[in-house]
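The form predicted alone is given below as one chain in structure tokens.
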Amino acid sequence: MDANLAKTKVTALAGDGIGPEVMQATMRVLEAGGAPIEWEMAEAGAEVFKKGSVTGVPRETLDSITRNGLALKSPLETPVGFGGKSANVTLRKYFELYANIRPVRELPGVITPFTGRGIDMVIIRENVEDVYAGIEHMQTTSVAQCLKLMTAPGCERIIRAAFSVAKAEERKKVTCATKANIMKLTEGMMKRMFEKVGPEFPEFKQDHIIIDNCAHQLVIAPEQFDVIVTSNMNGDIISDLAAGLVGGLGIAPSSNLGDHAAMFEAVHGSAPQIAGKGLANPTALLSAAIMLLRHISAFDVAETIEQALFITLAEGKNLTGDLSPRGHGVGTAAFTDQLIANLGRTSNLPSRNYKQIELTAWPELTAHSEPNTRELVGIDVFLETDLRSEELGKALEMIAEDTPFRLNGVSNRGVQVYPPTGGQTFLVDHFACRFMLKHPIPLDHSSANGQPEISYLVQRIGTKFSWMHIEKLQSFDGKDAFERPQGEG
């Protein structure tokens, strides 16, 4: 145990299904491996949506995470049929905890097609951007919008977060995971601040991947990973993946870190299904606990726990039915007294060296660069009409005629359909039409320059059409700020 180490109070959900098992048994191991820890229980998930709550998250738990500064979190269900927002999204989004870290490593004991390949990484993904912002709208009847929003700061402080869990757990390689070569705006922001920022961390060899190949390589020749930082879906996607090379979901933690906060989690549901049987397995709670303890620096019980579980797992006896070779597995509270048997010995897989993760703060104030010049060059006008697309493109011509702009091209789901370029479109009731300025406006970013000749143009669109959005196209230091569609010249 670390010597003369305060009691840290931190702040327990239960949780649904499973949960309040796997907690009970995760604090029975922590108390007999002398953590520093004093809990503060709170409540979330199912049982608060039942009361009314569209958090899932009441009010009482929001202020003992606020006070404490750290949770442990058992799974939390998100009722289907009722309630509102996942409970775990709001905790994500109200702390803001920017930082997910998904460790993923071969366990003893738990055999997988992949076993004796040395997988060892660890995925950190960004946690609160991204189409996970979950800005959603029904353009039509038949065509829904998410508007994926990454941002400039989002994607440096996930970058430095890699680099600082990189040097934490002297690590060596860190990629970068993006699909930048579609997206170019977005993901590509990620890989563009991946390069500015790389050069600061010498030390770590640096690369990039597409997604995509990411995944295949995952599967091909995992042991190649080190760190890989991505974007939110990018990283729930391959985090999962990942997980399942070394024994799955139910074996995995994470935290989740931020400025103000951080919360640890077992990343599997609640298993309805055997709750209350006394049937589950604690080990990805309890490795979130270990998170959390290395994240007070509790490194030496963490460790003295860590390897107790390696042992537990090693010698294969008294395991969960999930990790059971044959099945027949014991029950929870058999496989926790086994866990707290074996405290004190070591195991033949040592423990990573840890040291503090420390993030860079940022500045609580609103985010905004301003670029040396800025001009508005044109809008896209999002319409809905049943019009095939040579009739709608020359309708607009003639809208657009006596205004200051020009009608550019008219596009249908991210292919330009007028003038027509010869390809096969299939054709729903959802067009986007570009117009460009005859002459630039140069704008800052406060300005009303260029509204008028807007209004104007989207009123005389408005007199035959139903539009839904409007997008400006600007351009940054003589840079365009927008894509253009397949197909456009």
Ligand code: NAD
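Since this is a predicted model, take the numbers as computed values, not measurements. Numbering follows the first chain given and starts at 1. By rigid core we mean the largest C-alpha set that fits within 1.5 Å across both forms. First, how it differs from the form predicted in complex with the named molecule.
Residue displacement note: A367 has its CA displaced by at least 2 Å between the two forms (rigid core superposed).
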Contents of the next structure:
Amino acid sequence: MDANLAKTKVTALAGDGIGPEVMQATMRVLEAGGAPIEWEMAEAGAEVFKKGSVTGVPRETLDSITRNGLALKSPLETPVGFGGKSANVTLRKYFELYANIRPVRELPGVITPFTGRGIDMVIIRENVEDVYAGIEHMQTTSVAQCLKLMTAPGCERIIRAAFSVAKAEERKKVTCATKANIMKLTEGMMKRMFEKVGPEFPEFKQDHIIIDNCAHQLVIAPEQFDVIVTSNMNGDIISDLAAGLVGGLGIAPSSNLGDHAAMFEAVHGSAPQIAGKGLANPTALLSAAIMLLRHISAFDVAETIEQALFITLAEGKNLTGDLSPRGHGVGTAAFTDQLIANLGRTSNLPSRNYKQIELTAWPELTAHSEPNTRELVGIDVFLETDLRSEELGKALEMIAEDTPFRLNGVSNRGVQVYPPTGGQTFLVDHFACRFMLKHPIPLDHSSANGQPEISYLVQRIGTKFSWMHIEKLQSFDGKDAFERPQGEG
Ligand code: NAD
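We have the form predicted alone; now please give the form predicted in complex with the named molecule.
Then the entire complex follows, led off by the chain already shown.
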């Protein structure tokens, strides 16, 4: 190793199932390749859950990652039947690792139906917001709700991260993939932010694609994509899809970056069926470790190891069973030996000319601007009832009569059912009842912000109906800051 390189401390989580085996193999290759890393071993996952932890991540592990700001993580099991949360999610959320970077590149020797197409893209998935915030409530016994929260700073920083990756990897195009056509406020926020921030990076071609067409295009013509930036759930799905194009999850690495810490991991799980048998393929975790090396600017070592991996796969000698057709595979140790023997050799597939990824910290984000005026224009009251929509609508009109509100309409699962539209909506016992203020109320620090008016109406509704929750309807600079149900005129 280069004697001039100071060693960087990295927390290593050996994980569950095949985790310890792939971690040991990865550490052997990094050691042999001269990686300037000093490991600090820490625990998380199944064994920690068994000791009664609810998060699966002990305090010492959190402290170690906080100190080092860097972690290499093997797969962690999410036990079924005991333990509360996923230890993986705990780590992502605790350290606000908001940028999930998933490179998807055709590897030599890994033959797939797409081999030869030149697939080489990177998917940037927002990692902490969206429906994965896990804010869910049963509304009635038969209606469940999940809140999809997307924020302006959350969208801005992931879009900036995408352009930063594009710069660091000398890429040419950034594509933003959203479902903005349907979810105009949440997914639309990501699209609008992309259009606002994008012009700061004129060196890249930029386009927007609807996420379902993105999935389609990924299968039809995956080589058209370079960098894709998208929200959490979209990214979860398309990054697995894209991994499938180049050989599957077993070889896919990812990094999770935040302002204060970065965690690198294999995409696959703990493969309990083959755990302890010495059969696991360490390629994904090793590739994640290569990303870690680049993150700490150890570019030369990263390239040496990556080239050894490429040539090992390309020559097809001593590959693990999952990569060897007809069951000619070797074990983890023999594959690792072969890789180490290949250190110093170069393959026909050049490594990219990587540089460091620069993230924009939350306080430095600039794209969001506050509106000049903000008004309360109404409320949606979500209530539970078995009444038919006509009866419900008439009852609510009477309730609203001597209040500052008027009933605008009632919808069921997002479709207007009162006043009737002639549509044939199947009704559940959960209705959204929209009341508009006869006179909008300015929302500023000098007024009660409509509090007495809302309380009066809701108290009256509560005497007849069981309400579940209330949403304020606002307008920003005179523009509705809410969506209309399907069918509303
Ligand atoms: P899995 O990825 O563990 O296994 C899917 C299939 O791929 C299995 O056939 C397995 O044998 C094979 N496989 C996976 N990695 C391999 C490797 N390196 N070498 C050879 N074969 C490999 O997915 P699963 O079975 O759905 O999940 C098992 C456990 O892993 C669950 O407890 C799950 O919660 C956890 N998990 C953790 C992570 C993570 O830590 N990021 C991700 C996914 C799943």
